[in-house]
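Here you get one chain, nothing else, as structure tokens; it is the form predicted on its own.
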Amino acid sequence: MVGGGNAAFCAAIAARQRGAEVTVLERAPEALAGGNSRFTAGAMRTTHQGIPELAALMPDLSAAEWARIDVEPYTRGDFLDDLGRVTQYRTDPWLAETLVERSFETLLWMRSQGVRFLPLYGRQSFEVQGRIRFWGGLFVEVWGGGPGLIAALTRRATMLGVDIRYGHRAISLAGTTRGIDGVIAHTPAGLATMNADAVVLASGGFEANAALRTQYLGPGWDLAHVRGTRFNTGDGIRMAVDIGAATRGHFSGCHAVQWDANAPEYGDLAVGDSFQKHSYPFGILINSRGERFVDEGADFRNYTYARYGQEVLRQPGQTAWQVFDAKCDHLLRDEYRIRQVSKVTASSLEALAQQMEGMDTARFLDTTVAFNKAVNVDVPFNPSIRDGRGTRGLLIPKSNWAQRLDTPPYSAYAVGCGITFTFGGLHVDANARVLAQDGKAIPGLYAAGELMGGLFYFNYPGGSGLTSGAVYGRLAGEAAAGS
């Protein structure tokens, strides 16, 4: 298994379970280990049932915690459907349609395999007339987050035998698309060839290169933070691609969100996801012209940060404003009060555009004054819906969650934009194998995760990248045991 993430040790354990003997080469030290699956908040989007369900899922949830929680049923269709929406409809149908249908059940096997489950409430829930209320199809998280669902993944991995090696970079694989004898690494002790029966990619893609974001993202993308690993340099899709296997999917696309503006190059384990800002549909996302540019209330936060943060990338710095007033404060997740938040506040809007830094001052004050001229306040307020609470007659509408900025103290974040992964990768069949140029699959190589292509075009729904990873290294590790 070439990666140390969800998706290499989901492959490396179901690998072990059908008896083979598993390596993992892991590129980052142990203390930095996990890929970028350390760095996430552990949302995993899943079909279900509704409540009788998710109990079999969530085992330690008493009685009276199930009792006030309201939650739709996710079915197929509705994740088919908003996965197909937000890609434009490019997704490959065959790596959805699995991805979909495996869904749950692979969360049934990361349960049996230590890894323990929680309903999202800080993120994916408000409280409604003493009712815990869902929204958006997402409603799992992995105990711990990230760094939770790694340890779980390891401690299982290393019960099992498979044998984890840290700072061992694979480089090169060994054999031609005739079939797959191992891989070329380099390790502690240097240089060492290590042969195999087969390998699984689960390395993630190039988001942590600035040359490749740059060639294939565009111009700018150098200067975006990367909010995860910085050992994501795309090693495994040249490795690939150097013994012939087939390039597929976005790869002009990534998955990148608003993230503070003062946040390290990479991603700080200390903090984890915290420097990200998603509570944006409450408030005015604006540049330093004083501008609006997106629509913040365009749909549930889930099918909009993915793209959000490459709409801040253009604008003048590469940076913008999220405003709120003291009426969303208790709305905002806990991310907007970390210490390292780079936050201003005020008792008046002028007095806040002033402490804005590179504010358009005048535009600002315009673009506010009318925006709350336009909200329709005949519509109430609902977080837990798309409310249809809009404005009416700007330029750029806001479609949901609308209300005037009027109650002070008036708060402002200042936000970059923070990279998480890629959406080009190696071209992979259904069943995780992946294929040469002429479309046949490369006898012994196998991909999951975020190397992946074909899956995500143009943005993705929110939680699907950890279950992705989770099917499909465990549909990896099974193949490749039986190769």
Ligand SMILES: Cc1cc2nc3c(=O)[nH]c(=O)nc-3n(C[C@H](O)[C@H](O)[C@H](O)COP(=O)(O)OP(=O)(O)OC[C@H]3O[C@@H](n4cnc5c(N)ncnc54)[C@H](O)[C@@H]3O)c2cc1C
Given for the second form:
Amino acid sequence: MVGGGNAAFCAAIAARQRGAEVTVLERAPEALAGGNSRFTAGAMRTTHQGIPELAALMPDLSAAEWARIDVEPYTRGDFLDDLGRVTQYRTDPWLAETLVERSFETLLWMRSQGVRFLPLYGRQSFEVQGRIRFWGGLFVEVWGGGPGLIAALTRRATMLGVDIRYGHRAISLAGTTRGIDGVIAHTPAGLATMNADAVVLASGGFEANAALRTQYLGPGWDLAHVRGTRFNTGDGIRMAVDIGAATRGHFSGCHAVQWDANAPEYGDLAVGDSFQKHSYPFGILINSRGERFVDEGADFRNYTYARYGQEVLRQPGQTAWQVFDAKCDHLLRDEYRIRQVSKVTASSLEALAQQMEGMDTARFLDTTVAFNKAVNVDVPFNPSIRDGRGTRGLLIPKSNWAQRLDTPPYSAYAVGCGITFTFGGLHVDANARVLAQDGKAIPGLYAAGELMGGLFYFNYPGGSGLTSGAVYGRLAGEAAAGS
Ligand SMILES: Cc1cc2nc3c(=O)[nH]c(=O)nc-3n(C[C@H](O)[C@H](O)[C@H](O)COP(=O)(O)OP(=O)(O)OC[C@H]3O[C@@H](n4cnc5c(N)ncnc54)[C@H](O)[C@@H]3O)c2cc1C
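The structure above corresponds to the form predicted on its own; please provide the structure of the form predicted together with this ligand.
What follows is the whole complex; the chain from before opens it.
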């Protein structure tokens, strides 16, 4: 296995269970290992038939807890529709079908490997009249988030006898499109060739490589923050292409979110994903020219957050401000309350604008006045549904959850763009086999996780990344064991 994140460990465990000798090569030192998977909150999207089925996934939850929860079933059709809609129907139907069909059984399998799950209370539910109502098709979270996921998978792999080697960077594949003989890697002891009957590439995308970002995503992307690991620099894609593998997917596209404007260049494991700022549907988003530039309430956050990072990158200074009034304080997610937050507050919008560095104060005030006038107050505000409480007559509308900014104190949060992962990658089939440019599978070469192309375009339904890594990692591991 090349890589040591969720996809690689799912592959390693599945291969070991099929009787293969397995070595995991992880480029990072142990203290920084776990890839982007470790940075996640552990949200995983899966189909389910509602509470009876979910209870099998979360046997630790008491009957009293289930009794307070309202969650609609999330069917195969719902997941496929979401994938189709957010990717503008470009997602590969075979890859999508496998992801969706195998999502729930793969989570059950992970559970049997020691990964525990619980409802995603904090991020996907609102309490309405004493009931906890889930929304947006996303219900499942790994216990302990990304760190808990990596710890559980590492524990299981170690128990099964998988040989995990940290500080080992694979640099090329030994073999050709007719067959794979192993991997050449930089190891702490020097360059080494490691023979193998099969190789699973699960070493992430190229989001941490500023040069490749600029080359594929375009000018300005070198200036984005990297939300997660610094080690996903596109090695796996390059290694496979070097021996004749085909690429696929949305190479000029990526998942990128609004991220604290003053966050470090790469992710910080102590802060995890709390630099993200995802409550923008309840406020307005405004650039330093004092202009709004997106429909903040176009859809539930899960369906817009992955696109809006790049909208911020396009603004002057690659930054913007999220502005809220006191009515929204209780709706702001936990990440707004961390110590490392770029926030200003004031008792009037004028005073707020003066504190927002570089802001065109006059234009900001014009924009907020126009916005307040345009809010359709006849429709009740309800954060747990697409409430249709929009604006009327604005060039850039806000379609849901529009509320006037009229209740002090006001707050504004400075955000930039944080890239999560890249969408373009290797051409694989629905059995995780890497294809050569002639469309034939390369014997013994598999790929899973972020470096697979063809699944996500433009956007992705939140929580699909880990599920994709688990589904395709497990498939790749099982197939590699049979090679
Ligand atoms: C802050 C953040 C929050 C996120 N939240 C969620 C979420 O809640 N739910 C969700 O579904 N998705 C989430 N994602 C996306 C998710 O992290 C990825 O989709 C998923 O973790 C990818 O898994 P992976 O195993 O393919 O890659 P990774 O977990 O990134 O693992 C790749 C590994 O390969 C190693 N590597 C790289 N090059 C080499 C090499 N040459 N040799 C050896 N090893 C190498 C890296 O060190 C790394 O450990 C989030 C991402 C970030 C950054």
